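There is one chain below, alone, in structure tokens, taken in the form predicted on its own.
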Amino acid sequence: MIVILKPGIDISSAEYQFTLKALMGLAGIEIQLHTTKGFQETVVEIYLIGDTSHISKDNLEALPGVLRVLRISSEYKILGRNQELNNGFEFEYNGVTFSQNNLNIFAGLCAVDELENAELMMKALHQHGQVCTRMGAYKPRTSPYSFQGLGKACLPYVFEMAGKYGIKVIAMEVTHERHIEEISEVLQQMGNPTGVMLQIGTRNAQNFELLRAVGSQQTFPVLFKRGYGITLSESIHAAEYLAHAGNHRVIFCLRGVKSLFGSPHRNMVDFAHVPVIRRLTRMPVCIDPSHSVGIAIRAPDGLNDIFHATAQGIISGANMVLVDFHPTPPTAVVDSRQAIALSDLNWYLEDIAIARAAYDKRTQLAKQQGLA
């Protein structure tokens, strides 16, 4: 069950304090708080776990602080839309509003290999008025020989770039807890120049413990990738395990699946699904093109692959995209195939923005018929 609290309710006054003290009172149910501050008021949403069969609505709905009560049937509890919570998350983090209403780009490394590269990325997007970017730290790969990232240590200048050059928000992998802490750490050292978006890669998207600990936390956010290997349920429930440790500023990444009929590409291009997740969960919808197609090649319309996938995931919804970018993409010691020239940056941009308009006018022509 979902108690949904008055809008703008003081948490000092004693109507919520009564109410809270009532919910916390409920046997054998727990109690999460989600607030979610949009831009004319606040509201609060109380989220009663376990079984409440025998819990009655109307007690509920009697107490003071109290504007509705709603049982959930999704079997998303959470992160589920259903007809009477149509809403979906809206959160702010570090300046930048992430939504399923507004698309946001992550350009930049797909692993971080030399300061003057991350310089180099995070000048350009600047230049471009780009306030995100994904730098990868921690990299898990399939080799244990491959590069893995270079970890803690290239955090401090990671940072310390993001701020000279405005990035708000930095996508980054953890693969651990420690990796948390971490970033945590250096962050807090260094005056918190920047913000950090965790990101759940496609291996770890069933690793619980991970998860857990991910979710527990309440300073950053979370990019869920797609599990590649397992169902688009799995993968939802397995970001439920998020939202259910604490966390719901969750954003939905989907990333290409496992198939044998994907080749050429990488993987099996699966965003086709935006409007799925966006139509059976409250979370924002972000796409990788890069790890989807894995290549960078161009075809006779002088568009690359990427560019063309992109534009897919866009012109269906998608609200958040993640894409690999490197000044010199030959020397990119992880996916060198996939990423894009930094020289290219520009008119991607720009593509991105056709893209966007078209899925636009899209909507609009929806709202004239009457069906949104």
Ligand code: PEP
Given for the second form:
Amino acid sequence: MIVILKPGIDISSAEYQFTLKALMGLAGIEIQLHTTKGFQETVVEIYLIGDTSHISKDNLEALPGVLRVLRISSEYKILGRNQELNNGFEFEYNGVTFSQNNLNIFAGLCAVDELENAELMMKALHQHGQVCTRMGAYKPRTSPYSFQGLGKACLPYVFEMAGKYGIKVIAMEVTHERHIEEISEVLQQMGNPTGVMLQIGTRNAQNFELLRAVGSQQTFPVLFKRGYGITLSESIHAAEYLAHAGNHRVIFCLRGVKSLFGSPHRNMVDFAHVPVIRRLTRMPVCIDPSHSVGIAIRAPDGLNDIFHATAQGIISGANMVLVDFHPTPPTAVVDSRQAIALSDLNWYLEDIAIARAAYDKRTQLAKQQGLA
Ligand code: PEP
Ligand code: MN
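Would you mind giving the form predicted together with the named molecule, to go alongside the form predicted on its own above?
Time for the whole complex; same chain goes first.
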């Protein structure tokens, strides 16, 4: 069940306190608060988790701070979009807004290798007005003999450079809950020069204990990558673990699925699912053209396949792009084949702007038909 409070309700008001206390008194029910800051007003939703079949909707609607109460029957109870809850989640983290209506670009290093490369990357992003990046410190590798990422050791200089170049959010994969503590500790010691979005990699899409650990903290938002070998529905259910554990600030990332039919690309690119995720869920949708295409190679039109895949996702309404860049791709220690050269950053961003403008025009046209 979801209890929607009156718009703009003051959390220090008597009606709010009375309502909250009444909800907290419901036996066997766990309560989760979710606040969405919209452009016009802040909406507070309270999720009642547990068996709510015996709870009267009318009684809850009679509480002073309550606008309406919804019984949710959809499969994805918190992250799912349904007839009653038809608005996307929107949240702000460290000054950056994430929603189904805007676009953020996270270009950066697949794996941090050297301080110099992290600095070159962030400096270039800053010069192009970008405030987000990706920086892998903990790398899940196919072989135990491959470079495993610099781990905690690189965090101080990565965060320092981010602060220096105005980077507000770094997407960083965690493969163990210990990594969340390491990231928090270093950020705190340094006075929070930047923010981190915790990434759940495709290999951990159904690592339910990791999902619970990442979901039960409220400090960092989460980028959840779809599982490469499970159904879309199984992936959305897995993302729901994050929300069920308490963190609703989740972005769903499409990164291709493993199939030989995707060859010569690394995976079968699945960006046709951008509108599907937006229809089924309230999450902003990310695309990762690097790990899906897996090879930075040009088509006869002069455009890199990764540029093409990016445009395909954006023209369908993607809200975030996670993409591998490197100052000198051949020397990248992880996924060098798919890294785009930093010298192409400007071109890439211009290409993205074209695709986004086309998407805006397409939605205008839908509005003119009275359909959006
Ligand atoms: C990554 O983004 O660095 C990564 C390992 O991606 P994925 O989990 O999608 O393979
Ligand atoms: Mn990679």
